[in-house]
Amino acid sequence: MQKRVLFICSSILVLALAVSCGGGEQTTNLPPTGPGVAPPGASAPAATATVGGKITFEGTPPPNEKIQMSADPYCQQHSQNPTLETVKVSDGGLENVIVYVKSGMPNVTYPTPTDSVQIDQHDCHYIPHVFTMQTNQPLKVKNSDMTLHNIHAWAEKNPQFNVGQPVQNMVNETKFANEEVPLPIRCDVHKWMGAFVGVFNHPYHTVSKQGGTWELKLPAGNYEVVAWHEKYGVQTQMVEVKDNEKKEVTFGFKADSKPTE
């Protein structure tokens, strides 16, 4: 009987210990949620801000090296004057450099896009230069040109692509799993012939265009926005928006600019 009572009163206080300390209220050992933080499943903000600029050039642009494309009589015949496209700019600003959110970016996982991004081989260039696209997301590369052609991507943290493609209009498709930028795709054949892509798991990206002008729609938060160039290198910005809010943000490289990493 002694212990009968003694075990209920022990169950007693127990149970006033738990009212008491955790007002009823249940506990899991998920962490706390913050800014950036999403918790698991969750999907991210919807992009209600803006964030662009110019990428802007000061000085006389550095003449690109032309190109010798006797190698190949087609090249020849369908390229006039070819020269490499590391520097090209318009109406005061920098084409081709890769804009993208580094950090701050709501930490989910992003839907995989599933339209393709393409890369054509045309008149033995490559078409886009540089351009921006999503992990996992396909690629297709495709040979415009009457003559053989063998793209290389030179990944370091994705498997290497390579594959030759001797017939016009011939199609390969592949992906890359790995956030990676830059990432250099050559052709074997034809030495001069380059690209580059930035390939990242989130959808906050960008090449700057015709006048150096690119454009980011982001949820609001605080992000830092990195500009990538082949010659000129990197450079980054922090910038914080509010939901429906527009902010200009201006990268400035210069013609004798040393490459930063």
Given for the second form:
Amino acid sequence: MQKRVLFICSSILVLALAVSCGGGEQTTNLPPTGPGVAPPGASAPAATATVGGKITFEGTPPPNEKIQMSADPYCQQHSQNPTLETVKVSDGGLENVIVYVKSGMPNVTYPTPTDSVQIDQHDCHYIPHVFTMQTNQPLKVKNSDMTLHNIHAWAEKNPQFNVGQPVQNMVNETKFANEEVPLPIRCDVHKWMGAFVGVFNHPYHTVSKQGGTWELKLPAGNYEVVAWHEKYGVQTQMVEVKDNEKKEVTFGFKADSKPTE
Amino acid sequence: MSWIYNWVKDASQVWPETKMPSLRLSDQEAADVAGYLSSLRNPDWENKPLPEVDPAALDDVTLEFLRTNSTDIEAREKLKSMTLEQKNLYTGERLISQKGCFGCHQIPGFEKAQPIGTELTEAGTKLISQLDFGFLPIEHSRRGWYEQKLKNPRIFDVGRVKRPEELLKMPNFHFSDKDVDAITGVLTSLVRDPVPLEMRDKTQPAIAEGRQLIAEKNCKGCHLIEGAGGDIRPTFSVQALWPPNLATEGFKTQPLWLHPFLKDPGTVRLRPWLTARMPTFHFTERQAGTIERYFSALDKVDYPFISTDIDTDAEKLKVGADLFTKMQCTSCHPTSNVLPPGKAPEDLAPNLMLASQRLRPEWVLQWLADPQKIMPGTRMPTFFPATADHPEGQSPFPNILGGDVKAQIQAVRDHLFITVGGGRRRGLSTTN
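Please give the other form, namely the form predicted in complex with the partner chain, since only the form predicted on its own has been shown so far.
Complete assembly follows, chain above in first position.
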């Protein structure tokens, strides 16, 4: 009987996660919710608390480096005044910051989402530029361009993934078995192309969006929350939340701050 | 500064036996390096005065040497007639002679001097009665004596009454116990009747000999060899400028290409657009062969005679040409020595025109199938990644050759070797 309850619970968990990752757009991976909690050690308590806020940005954003694409006529033709996407600020908030729980989360094995995350190579840029996913979650790699890209994950804690995609609209699939933050992705044919993925073995992670906003659904607990940006490095804050509580956590980066490890 | 300039420009002109390779620097590059090196100074050291000569001590040493081939009275008279400079020159020469400095260093005037060490050719069969154990309470065996000698070479003099020039001379190299054990092993193996040549394993000596030469020339300072080395890497801003990883080098390169390349890397530039370059080590024929045998032995491949003829036909070559174009290999690999417009040197991979002369055909098949397997971290992607449904790899071109990965890889290789590189087809005497 207990086995059956477990099976039903985990099916619901998988479904919940699948919904959260679908549609190709990165949203917070919802932690398990549902009727009844599995026995201790099997799955995490329901994530009823909300932690979120804004990544504020102070000062004038440094201009992103211009890209010279003349080596590939396709890229040159399809990108107008291209630049890197190192610092993206909107409404006073910093986008593309990975926000995640580093410690304090329930010590359980989290189910692997079956829905895939997608990265696209479009007009010789990666879309999205920064994203997060869970260990062993499928990652679909698409090449929307009519030119050769190779997608090269410069992993240190996972085997490196490096596949050439010479055909327009082709899709390859991969996954990463180990946690790695950040895991840089580059194209060796077009050296300006770069993206970052955060791979976690739990679902408590997201990326700041328009206006630098972010939100994580968490079970009650005391958490170490980290914000990572490719240029400005990391910031850490502690936050304690109770069930159904909503708490705001603000991270702030300055235009001239030095990167921190 | 001019000495440093001459040295970095071509050290072998200054000292023919030097290990320092030639970097084939231009005059300006050599001047820049010399200028930089000359700026690295240590004023504290430079301002340190030379130690004062103690005349009494110098007289004692000089007299001791003079006495070895004359009477005490003659020696004292000779000493009186000598100037300070003469005494310095005389004792210096005698000390060099006694300590055997010329065994390692080249010193003018000692070119024909015999090394002072004992001959070790048959150290493993030397009679135990010929070994002087002194008054030491150690086991009277060859192994026991060699171990003691290596650990503390002059200890056998303890309790002996000797004149200074009669004392044991071997320096203490402060060998670790592991080193002592290894050297003793070698010494006791130096016997009069070695194992006959035909009964010896030729692979292990080839590897051992290669490793020794590679250590001597510090190849691992730049290259990754047997998974270790590449110390120079952090000094480059981008990975593309790293000296190559030499994993599978024996299986990868053709002996007929590797040999002249090792002898003079300046003549065959794989990536001539880079300023980084492999130095010329002035390898002898034997040394170049040692390195080639080493790489071949590591990879257990034939050496030096291999066939590079390709068994293919016109139809396969046509398919290969099509795949070569579709895979857009030339996005990274130029087929000339000219830097394509818009590209930076670090963007480019090796010139494919050289592939047919340089690479072993079987290696290219494995490389194209999964480059990461051969060189983890390489910028070369696979075009045939393994999937759950296709563990042997899946082609992006399912309609060519029925999507057969092996056949496609072979067709690309054939095109690369025959059409691009002008290699030979099996059974044909000329290129087709």
